[in-house]
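Read the single chain below, which is given as structure tokens and is the form predicted on its own.
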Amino acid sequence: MTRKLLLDTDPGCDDAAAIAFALGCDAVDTVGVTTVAGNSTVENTTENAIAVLEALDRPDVPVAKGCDRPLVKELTLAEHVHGDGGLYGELTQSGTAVDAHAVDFIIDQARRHGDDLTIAAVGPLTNVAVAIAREPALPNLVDDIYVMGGAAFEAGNATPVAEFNIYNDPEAASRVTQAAEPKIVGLDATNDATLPYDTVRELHDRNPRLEHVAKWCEYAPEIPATAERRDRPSLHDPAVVAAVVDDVVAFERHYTQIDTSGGLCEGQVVCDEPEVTGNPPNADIAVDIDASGFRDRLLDAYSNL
């Protein structure tokens, strides 16, 4: 049976690439896109989400605009990575978001689809945290909540220990981790979810829709290039879609907390790997990805667009 998928996102180039992945994948039916502030303002991420769907000839997928700032801290943008307005490429949008706020939309879809629904949150977790506060049963209503975020055992990309999405709203990430037992797909796996630039360039030649996808895939990487990744960008958010649709990501269960101290370690995903706290595991942490399998599934989905 086709899995229902709700994408909570802040487009963002790799967010747009993840939307394209989901739309081209036969294993999922994308029931909606909710937007949050992160890579750019929520006004921009909402316009970007609508423009991406229209560029991929899927204006039927509803977009719901969400939270415009983190729960506690000031908003940090990443337009230096994703381009002015949050998205490279010249896109226009004629449609509008639905009337419902993203938080209400998430709750409504969870109640409507129940455990047929998977939520993939690939931006800051503000919308999901507020939805759980409004409907505490949300994690039990849906099948799974996947999160793109964190650097449990790798270095961070926003600070030495924190990944951007979690660092952007650590209090929201803490709430989701405490309440939802999420599947956290962070830099430990997504750094290796790469697509060679030669392959990206080939996408440009296939059809006009894939020209847009290729631009999103070749965005400026937000982590310093290493020797083994200099010729291939990491596609963090598409890796989450791959984890939803197929068994390409390896997980370990750990007791996990998010640092909300406001200090140097703010936003760090802290896993009790040595099991010294005695607390039961509360999250599945991605520790590895089958990079070749990821690329195969990504390109298969893009070939369907």
The other form holds:
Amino acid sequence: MTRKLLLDTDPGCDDAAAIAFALGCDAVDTVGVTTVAGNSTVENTTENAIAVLEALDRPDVPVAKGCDRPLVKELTLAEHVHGDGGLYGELTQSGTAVDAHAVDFIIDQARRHGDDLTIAAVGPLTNVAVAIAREPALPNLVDDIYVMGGAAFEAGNATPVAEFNIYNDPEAASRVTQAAEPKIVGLDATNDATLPYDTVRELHDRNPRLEHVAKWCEYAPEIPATAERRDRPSLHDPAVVAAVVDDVVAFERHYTQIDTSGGLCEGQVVCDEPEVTGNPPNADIAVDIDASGFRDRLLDAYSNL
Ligand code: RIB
Ligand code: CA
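Switching forms now, from the form predicted on its own to the form predicted together with alpha-D-ribofuranose, please provide the structure.
And the full complex, kicking off with our chain again.
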């Protein structure tokens, strides 16, 4: 049975690369893309999602627009990483989002597909948290909720201890962690989800359709690059799709909390690895990735586009 996949996204270059990965992957049937504010405003992330699907000749995949800001904090954008408007590349879009709000779309798809459905949330967790508040049974309706977020045992990328998606809406991340026993795929795994630049250039040359995908995979070219960074852009969101469809990501179960104190460590994903709290594990935390296996899976899917 082909797995049904709903992507909750904030496109975002690596979100776009993840959408392309899902569409090219024969192991999943993408039932929809929901959008949330994060890398850019929700207006931009919605337009970008529609434009990405049209660029990949999949205007049939519904896009539902979601929350325009985090539950409590002000929105933190990342256009310095993903480009003005949230996405590098000149894309046009002709379609529109569906009438349903992303939260209602998520709940409807969960009720329709049940445990055939996996939700992969690769932006701030605002939509998923509100969906759980509206439908507390949501986590039990679907098979799994995967999250791109956190830096359990690695340094953060938004602060020294917090990763961007979780830092953007820590209250939403806390709500999802408490309610859904999520599979949290953070920088511990995604930092090594890389695609060397020469491979990206090969994509560029192999198939005109992949020209956009190559640009999305090469994102952040304007960031002053260290030698390390210029050779290997980390494809955080595609790593989550790989975790859904293959066993390239290793997980450990830990009792996990999100720091919502508003202090120095706000947005930190705190895992009780030493088991000192006495609390039972409540989340699966990604601790490693088979980078070669990830790359093979990704390129195989892109070759199907
Ligand atoms: O920290 C990486 C995450 O933040 C990715 O999902 C990227 O798209 C941004 O949203
Ligand atoms: Ca994202």
